[in-house]
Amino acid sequence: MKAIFFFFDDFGSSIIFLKDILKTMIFRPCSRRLVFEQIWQVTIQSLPTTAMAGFFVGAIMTVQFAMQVSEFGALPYLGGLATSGTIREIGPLLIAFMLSGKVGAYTSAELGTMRVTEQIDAIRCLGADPIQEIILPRFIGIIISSFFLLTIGLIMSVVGGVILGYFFSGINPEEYVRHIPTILAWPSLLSGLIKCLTFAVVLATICTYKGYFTTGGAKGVGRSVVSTAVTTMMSIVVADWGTSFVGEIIINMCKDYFL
């Protein structure tokens, strides 16, 4: 009980501080310079891990897959039936789970160490706002360079897809891409990139606002790190439904306009 109290209150103060840096965003941006350092450091940091987790996932759902439908003689519907359950809902949920092991830890500690040991107040004692110099650049960073990344892990997932039906099953690479388009409809694929923005949002709030505040000297930031990791998980997976709930809304409706 006292666990999910903590949870709503991190998350209630995650949104007031959401608030704040949509405020600065608006009334005081930072430099594009600033924001650029880090998409490049973020994304080169973590390319080869999402791009990795991507392919394994890609290729455990068509292993999964394609124990359950060559029973029933689907197997050339493989590569339709594995992207469109990748897509749109176990990839984007795995890699956004490696993103915020590797992203929001790191952004995490480096907010709290600028924390603890006061460069933050430094910062502030100079007359510059501290969430438009430092917090500003890496909240969009974060969130463009996970969007990125994620869509680059569903790709690859794809890639990983293609050879393991290949080499799993014999399904010829031509006939696994083939048969995607005839069950991954473009609301399908829509609602996966909604999810990948969802999450990068959800990334690149919480591991600021840990970091911002974090308080205990490096113990404390210790706490920031796997506090943002617990947080961030738990966050993603309420989003994961929330943004599953609309999808299909959306997906129905867009049936119901063409048909």
Contents of the next structure:
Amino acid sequence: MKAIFFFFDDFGSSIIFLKDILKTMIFRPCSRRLVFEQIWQVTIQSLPTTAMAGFFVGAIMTVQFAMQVSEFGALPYLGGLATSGTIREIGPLLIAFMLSGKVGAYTSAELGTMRVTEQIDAIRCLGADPIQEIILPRFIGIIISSFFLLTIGLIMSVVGGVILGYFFSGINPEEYVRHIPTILAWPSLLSGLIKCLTFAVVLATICTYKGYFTTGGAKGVGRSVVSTAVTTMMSIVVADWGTSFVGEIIINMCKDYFL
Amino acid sequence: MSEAILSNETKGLINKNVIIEAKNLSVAFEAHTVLKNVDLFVEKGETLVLIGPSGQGKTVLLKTLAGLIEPTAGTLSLYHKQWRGLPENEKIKILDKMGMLFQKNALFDSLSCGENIAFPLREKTQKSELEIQEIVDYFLESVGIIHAKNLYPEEISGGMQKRLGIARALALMPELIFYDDPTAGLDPITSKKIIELILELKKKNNATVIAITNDMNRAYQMADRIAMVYQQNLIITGNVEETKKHSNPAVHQFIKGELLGPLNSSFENL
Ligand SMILES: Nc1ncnc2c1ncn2[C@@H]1O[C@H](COP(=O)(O)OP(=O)(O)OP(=O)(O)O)[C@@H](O)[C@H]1O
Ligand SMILES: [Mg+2]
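Return the structure block for the form predicted together with the partner chain; the form predicted on its own was the one displayed.
Starting with the chain above, the whole complex follows.
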């Protein structure tokens, strides 16, 4: 019972925190330099892992689809299928998990340490707004760089698909790439982008919130990091379901409207 | 004489010079009440020294007055503005006038010593890089750690960290400065010098100072008024002379540093 209460309490507070961040973003934006710094840091930090993960996702998808698709003699469409699957679902999810492990944990530990060593109070006492100075740049940085990472992950997944497709099922790379545009439709692309945005907002909110409200010394920082990891993973999965669900409804509505 | 002080407290409302006005302030952490119904008025330009046994709530009181801790009850006004519910930009305007030295310094550990002082200057002023460096050098010089400009806080000694914290608090020439134990961990000569620096800077821009110290010599050196935090209360003991002659046995025991007296029992409860 207490846990449920605590959950809703936490959920509500993080929504309020998100509101504060957005309000700050509109009325008291932070300097661009800080945002660029964060984008650079986050992107560089997660680039190798994301690229590698992207490569193997492309490879796995290709191998998996190849087995099934070849029965129907639709092997040439492999590239389109694998890429569309990656962009719609696996890509955004993967990027989100990668980021929550690396950037989420890093950010909440950093902010948590700043909190328990009173550095956040010090910023405030120097007349600066901590949300504007340290939260907002990280928040925006995580969201923007997640799009960069998604793009890179996708390119790498195509590369992985092409290579594996060639060696595993002997598909000509040119053929693999040629069919991507025929299967990859706008809705898939849009759904991928929306998912990516949703996950990034969820991740950025949770890790800054958990870090910012850390209490209780080194142990508290540890707790924040663990709870960031757990909460983001769970929330991302839930958000994934949510966006698919809402997306479905919207697509159906559009169909009724246009057809 | 203590009546004059008392009337100072009651006068607060009508006195234009009062910049901090705390009424019936209570602070509690969950079930643990730290301060209860504290009244305090601080006038512009005065130096108030807070003393009191360890763990009685001096730091909590200081942070509450600086708007960092939300009181659980009572009202706090800073510069004639009710703090609770004040819009953020108004709060920032008031915070701009304040400087604070934290008990554990709260230095930015990812910035070098010089950058720690430059941080507020970059944030809050339009000064050029050259001017900023001049100010940084001036303050590092004043607290005697200019040689550590490019080192990181963790690479300098505890006393040097304290001095860096003081320099950072002063960088924006605040008119209201909170010092949490400015002389802790410093040798007697340095601590005397630091107090002199604090007083000098205070005189320069007629600043108001609220300082915590348990070193009575330093307290006497700087105080216009002394108050003791004890058993959830704030006992305003008056100026140096009045404090020395104060009738409250706990105050008397504390400033004399005697072992026997009412304070003993409170230590056992800690
Ligand atoms: N964030 C907090 N959460 C819970 N309790 C706290 C918190 N901060 C302070 N306290 C409690 O408030 C009481 C007063 O603490 P405070 O730090 O103000 O003491 P102090 O008078 O400054 O002591 P010292 O001279 O040792 O610095 C202590 O009992 C402490 O346990
Ligand atoms: Mg203290």
